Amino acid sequence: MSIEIKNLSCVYGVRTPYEKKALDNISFTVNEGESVGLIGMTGSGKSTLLQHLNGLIKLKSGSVKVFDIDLSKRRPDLMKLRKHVGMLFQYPEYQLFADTVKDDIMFGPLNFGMKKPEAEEAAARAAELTGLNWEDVKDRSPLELSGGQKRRVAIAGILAYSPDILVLDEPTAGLDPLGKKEMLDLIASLRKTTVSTVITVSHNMDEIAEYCDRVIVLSDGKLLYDTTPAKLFYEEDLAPLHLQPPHAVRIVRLLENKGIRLPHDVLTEDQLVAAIKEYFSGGGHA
């Protein structure tokens, strides 16, 4: 397995009037090759959990293991951990800092000990993986690029040092519909070619349903559900969490009220269209 978390708890503002338990006895594992969606209301503990995976928050209670790195040890190898876990924060384009795209993407490989020629080769390869034309962008300022291109540069800066796990915090936030589709298709493509294990935080249930194999739901710091998208969106009541099921699921429910029953594995628009065609081509029987 890639990640093993046991009884993880985290409290902010200990022994102050602002004390808050951000994580409360969380346990789960992530296996190699899984695409896991992490959802929950604002303040549910998602960002705190993510930051433990990269050693950005010091472990205080419970255990976190990423491959052979045990964060409960006195001095875990954080450099090695961050080489394994590439983390893309919300609005990553705001974190671009170098004078040129080349320098920005090369920063990670150089930081992890690559020589400059090797780092430049890795940066060029990563840029091409994200759909950027290396020769066109390498000497440009990142600030000159479009929003979507900036985000691709940020992802390339992670891919350049070849992490085993990609952690994405709201990867489509702020993008227009076309930009969101391109970003999600890029992530799906990277899973097949470059980094197979992906953990994604999103408030968009349509994205979670289409691109994730598994969903973990947090509420008030507790792990509420750990299941498949189909089971979560068809079998659980998400109203108390103020989470709306994907559009396709809502339409399936509306059709059921009209006597048209479709399979409860329909999660995307394409699946919905196919299921409706099959229903009516079969004489009205799903």
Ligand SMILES: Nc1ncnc2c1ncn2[C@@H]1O[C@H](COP(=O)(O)OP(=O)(O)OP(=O)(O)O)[C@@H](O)[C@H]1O
Contents of the next structure:
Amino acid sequence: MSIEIKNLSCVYGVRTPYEKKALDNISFTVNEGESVGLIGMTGSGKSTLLQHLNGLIKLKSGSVKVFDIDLSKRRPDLMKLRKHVGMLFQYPEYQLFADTVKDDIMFGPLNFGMKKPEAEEAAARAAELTGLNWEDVKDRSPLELSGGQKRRVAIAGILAYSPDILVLDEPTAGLDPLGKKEMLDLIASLRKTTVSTVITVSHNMDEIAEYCDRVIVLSDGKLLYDTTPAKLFYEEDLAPLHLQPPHAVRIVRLLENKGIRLPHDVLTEDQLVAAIKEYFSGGGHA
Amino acid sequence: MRNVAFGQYYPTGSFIHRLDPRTKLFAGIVFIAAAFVADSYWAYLACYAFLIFVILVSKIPILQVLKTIKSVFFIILLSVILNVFFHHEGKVLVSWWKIKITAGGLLYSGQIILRLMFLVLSTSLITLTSTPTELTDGLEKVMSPLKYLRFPVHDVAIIMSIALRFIPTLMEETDKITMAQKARGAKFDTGGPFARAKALLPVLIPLFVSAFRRADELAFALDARCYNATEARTKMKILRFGWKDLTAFLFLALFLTVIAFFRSGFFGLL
Ligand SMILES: Nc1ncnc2c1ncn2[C@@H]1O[C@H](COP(=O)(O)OP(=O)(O)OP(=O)(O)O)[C@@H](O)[C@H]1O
Ligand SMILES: [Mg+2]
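For comparison with the form predicted alone, kindly provide the form predicted together with this ligand.
Expanding to the full complex; the earlier chain stays at the top.
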């Protein structure tokens, strides 16, 4: 078990007029190799939940355990935790600070105790993983790169210290459709090669359907569903959450109204095309 | 608005909250003046009695108000140290090498603490009970006679309200950037002063970059809407004095009278 969360609650601004219960009795576990999608309306507590996984918010009630680091114990080893759990914030390109891309990517590795040459090597490797041309970008200022490139630099800055779990807060927000696709493919390929366990926040159900094996739905700080995308999108009523199912699911529903029944595990464009072909090439009619 | 510690608006809907901002600004000036007029411990007692009364009426938890002192703690500490060591008057209590501490110096430092705390508390009460918009509206009205001296009153008011508006945003941003760098293993609380100052760079640089970006975007947005701060604009909420303000003024008059009595030591009786 990589992550184990039990009865986690979090209240902001205790005893002020701005008091807000951001997380309410959340429990779930994440196993190694899983790709978990975290969804919910704006303000439902997703970012707050992620920040707990990195010990960035002081744990007040409940327990959070990542590998053997127990945050409910006294003085947990936060550096070790942060090295294990690489966390990408919303709009990470606004957090780049160094003069050169190289220095920015090396920031993490150096903080976690790597020596300079080692850190530089790790930085180069991480940059290439994200599809950046290291020789090209390493001496440039991060500020003069394009939005998509900046985000790659930000991700490289995390991959460079080889975390075991990746936690991504809306990694595709604000990118154009191509940039989005590239980012998601990057994450998918990282899962095969470097980090197998990924938790992603997204507002895009198509992305969740395509890239996650599991979805967790938060609503107003409570955990509403913890299930597979197929179950969530076909069996649960998402209207009260103001969530639109993925396009493929909506098309399957429309076809159903016309009497064409496709299997209820179709979640992506490719699967939809395959299912329709299958349906019309035989078997299906009957 | 997330951080209430810095004397930001704390809504309770009390009598004080509903006063005209100009009344509150004026009361602030009266309180500041009182702090300087007061020259005895009795006078300070009176000042604090009035202040506590106002806090009670405002329904803001006293602890919230007291928190605002934190921001000026070092200034208070510094002036106390200076006065303890350099204000020489009355009986000498400690005398060692060149250092001399006198009874008068201690008493005087005590007064300095009371005076500074009173200044901070009474002014934070204004920001705790008025929204930034109310405050700038009030200030604009109060300063409006300066218009005749070609002073750009409205521009200044707008600049102030924008600055006030962005304080919480920037604080939120600082929070976020700090967290992001911590996630990458940044440490802010280890090493000597130089190392600590250097550790702040990864937060300060992105913060400045984003502040400039925001300023730029805002300027474009204002420009795109043909914004012209000097045109006569009308207000949605017009400020009006009411009976509440009258009550407040009567209260202030009472306060001033009391302080004045103390000033002359009850006409020399004390
Ligand atoms: N530092 C903070 N202080 C006070 N309240 C906060 C703070 N951070 C978040 N909140 C509040 O807690 C709630 C949950 O916020 P959170 O950022 O976790 O939501 P989210 O699900 O990530 O939303 P989004 O999709 O907009 O990113 C919100 O109501 C928010 O206003
Ligand atoms: Mg969020």
